[in-house]
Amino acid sequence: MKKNLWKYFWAGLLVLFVSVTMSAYAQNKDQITASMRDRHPSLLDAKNRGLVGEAWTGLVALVDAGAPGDVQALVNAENNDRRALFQIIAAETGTSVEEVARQNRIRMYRLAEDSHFIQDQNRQWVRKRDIGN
């Protein structure tokens, strides 16, 4: 009888641990996506001004090295969130972080407006409309 109580104790503890971990995991993902959504208008403005572009790595980067400090901070914040999200998605899907980043690059290239900068296969900044011309 005492042995069964320990089994129930450990099973309950495991369920509690998994529940707390999954809750924190989902909350973290929700917080990251909310942060990215809040930042999107500023990031879009920086892309429209030609200061920031979609890099080959699946992250964003400065196109203009002389961009103001707030734009660099914007890039850093976006990339920190993207890296965290890449890790979460990789864990959820059982793939590598590198593959998630690659898929994000493809997605972001498709979503880029023609006037936005993206890195070509030689890692040079080009406007999307000039790719393939």
Contents of the next structure:
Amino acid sequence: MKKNLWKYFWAGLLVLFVSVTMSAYAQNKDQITASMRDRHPSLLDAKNRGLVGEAWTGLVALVDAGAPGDVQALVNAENNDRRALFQIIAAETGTSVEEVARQNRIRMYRLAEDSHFIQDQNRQWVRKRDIGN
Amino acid sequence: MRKFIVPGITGMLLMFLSACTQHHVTADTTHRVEIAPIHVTVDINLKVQRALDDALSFQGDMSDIFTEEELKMLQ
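Swap state to the form predicted together with the partner chain from the form predicted on its own:
What follows is the entire complex, opening with the chain shown before.
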């Protein structure tokens, strides 16, 4: 009888641990998404001004190395969030972080405006409208 | 009679071993598409794209990102 009680205790503890971990995980993803959503207008503005572009790595980068400090801070914050999100999605989908980053590159390149900068295979900055065609 | 026992058992063992083959079937969720205007052939991983879209739908509409054919595959 006492043995059974211990069994239930450990099972309950395990369920509690899993549920707490899962909720923290979901909360973290929501926080990252919210942070990226808040930053989106500023990032779009920096892209429109030709200061920031979508890099081959699936992250953003400075097109103009002489961009103001606040733009560099914007890039750093965005990349921190992207890296964290890539890790979560990689775990969720059972793929590698590199694969998620690659898929994000495809997504962001397709979403880019014609005037936005993207990096080509040789890591050179080009406006989207000037590539191919 | 005993003459046949050892070859018989050996034969049966070989039959069992040959029956123990493994079959791995994997469902691939990727398909090859040409990404325009960049002339690079890429693999769209639908599972990952769906997860990215769930999190980042505020960046743009699915129809801005995928072709009609790809959208059908994503559904």
